[in-house]
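Only one chain is shown below, in structure tokens, and it's the form predicted on its own.
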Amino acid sequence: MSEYAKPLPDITESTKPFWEGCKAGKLLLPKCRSCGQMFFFPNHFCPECLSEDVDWIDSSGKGVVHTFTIISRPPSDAFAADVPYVVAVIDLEEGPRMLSNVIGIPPEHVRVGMPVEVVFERVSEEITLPKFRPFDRV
């Protein structure tokens, strides 16, 4: 695998299950066993009730675009070849919102409310990034 030049997330004990899920092609979300709240970002405690009794649940990987922006000026040289690209907030079917990229279509075709599904991009031995592409609901 070639060297990935863009910044990568640090894997912590709190986020390790999420990244292991991505590596296995699964979008896992933390769910509080005490109050039932599903949430994102991965964390070892529930942001609703502060319980540390957290489980990891398979997400459907489906959602809709809540909002987005088209990046036309790269934040660093590492992203220069990618512009223009889309950074979007995705409303997952399970409830949490997630920041990611929408790929697979020209950026100008992305719309608020567009159904999307997760796809995974392996960028290093440790990190596989979840991204989203459009899909048609049947």
Second form
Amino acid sequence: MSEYAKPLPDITESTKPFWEGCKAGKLLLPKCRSCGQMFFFPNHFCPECLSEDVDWIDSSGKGVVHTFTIISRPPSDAFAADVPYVVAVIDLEEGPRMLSNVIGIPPEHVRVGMPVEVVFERVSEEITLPKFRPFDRV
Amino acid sequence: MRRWRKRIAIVGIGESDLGTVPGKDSYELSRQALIRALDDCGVRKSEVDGVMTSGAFSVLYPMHSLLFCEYVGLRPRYTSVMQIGGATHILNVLTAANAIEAGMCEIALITSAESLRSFAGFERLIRLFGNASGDMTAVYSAIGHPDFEVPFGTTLIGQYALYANRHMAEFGTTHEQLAQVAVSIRKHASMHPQAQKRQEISVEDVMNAKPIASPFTKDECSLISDGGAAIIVTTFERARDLKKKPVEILGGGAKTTQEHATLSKSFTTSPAVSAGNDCFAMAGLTPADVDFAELYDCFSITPLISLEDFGFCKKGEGGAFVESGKRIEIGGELPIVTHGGCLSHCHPGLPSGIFHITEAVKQLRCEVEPARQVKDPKVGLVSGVGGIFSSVTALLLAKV
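Since the structure above is the form predicted on its own, I would like to see how the form predicted in complex with the partner chain looks, so please show that one next.
To see the whole picture, the full complex is given below, headed by that same chain.
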């Protein structure tokens, strides 16, 4: 695991619950207790009403692809072995939108509106990244 | 919003050498543009009492406009640095107009230049900050939220592609239509002696070019260039005894919605709706009054969504509007990006949008090559886009 060369997020006091959640296999989303708004990016305050009374909700981890792109030219050599890969914006069931990768499917099969669910990819001792794979609604 | 009580105009423009200009850092490119702009209008350097710059990543310096003024011996009353990406320069023109209206300066210089291709001056930055990676394009391409976007391998191009794919899924816009935007813009560049890429291309060429981030291929992405420009703004009163006829600033608008693409409320509609409404209201005009539009064109999707958002066609009809290129090329009902834009003329990073303004001024003065000249133009719209459709600025300019 030490050879993971891609950029890693910083864990800060504000984002720690989110990354702790990922590590434990949960997609925790911040929700403002004051105005009820769920939001993303994770932070210690609500970007709408600025309240610091933030709760963390264990989400379903399900959503749909709002939009996506297949990256053929990577941002750096660290991603060179992955191309082509999918970067997508996911509309989570609970409301917030997040950016991630759609994996486990040939890139050219990804579609706008496709249902997806979270999977967790442990990339370092501290960091587990939330990624998404197609999910069949029965 | 009301227009300024004083009639305010762009009276002088100058462009530096463009394309690949090794050995000239951003300050030197701006100096070159300044000399040409002063010469264009006949203003003396000592008369410039307002200076608005954009900063430059290649020579990162905390007080950019102060250093530039020192470099060229300017001692303005009013100076500022603005940095909202490709939307910067229009807002700087509006800042100049506001400062002139308020009496805080009389003759304002707007300038921006960058050495994005040759990295002139960048070696000093590396010395200053230690062992940086040394590749400025890598810095640009990795723009994104460091915790919630960059770790997933996103790129600047890929983030605009998110808009293109959503627009295609929602409205049936085709990749051929997007490719046509690049083809028409290249056609304009082919008639521009200073454009970096002048070889005409076809829709097939675009479709078959190297994929970068779907749907975009190489030809649908901005260039990497060196270059910059300077613009002189003053009152009609002061313009009376200058060399060129003033180009009046009829209206301006600006809107910011977010920085990171992830947080966009819409991937099909941009802040141009709001910026455009304000701009047209201030000018007392409608889209039907516009003879040509220098729409910011960092990627093929950008002008297409802008055409819809500024009201030149309905939402979702941008694809049909650009199809075949007839309506958006010189001679068509609304020629766009008549100089070749970021896609074919010059894209030095931060300064890229400044050439959309200088081109609009040239068109309204009927100073461009005959093949590229819009017939009898009276009103031109210019737009700037910063970030990932994060911030849009708009300007309406008119022949007097």
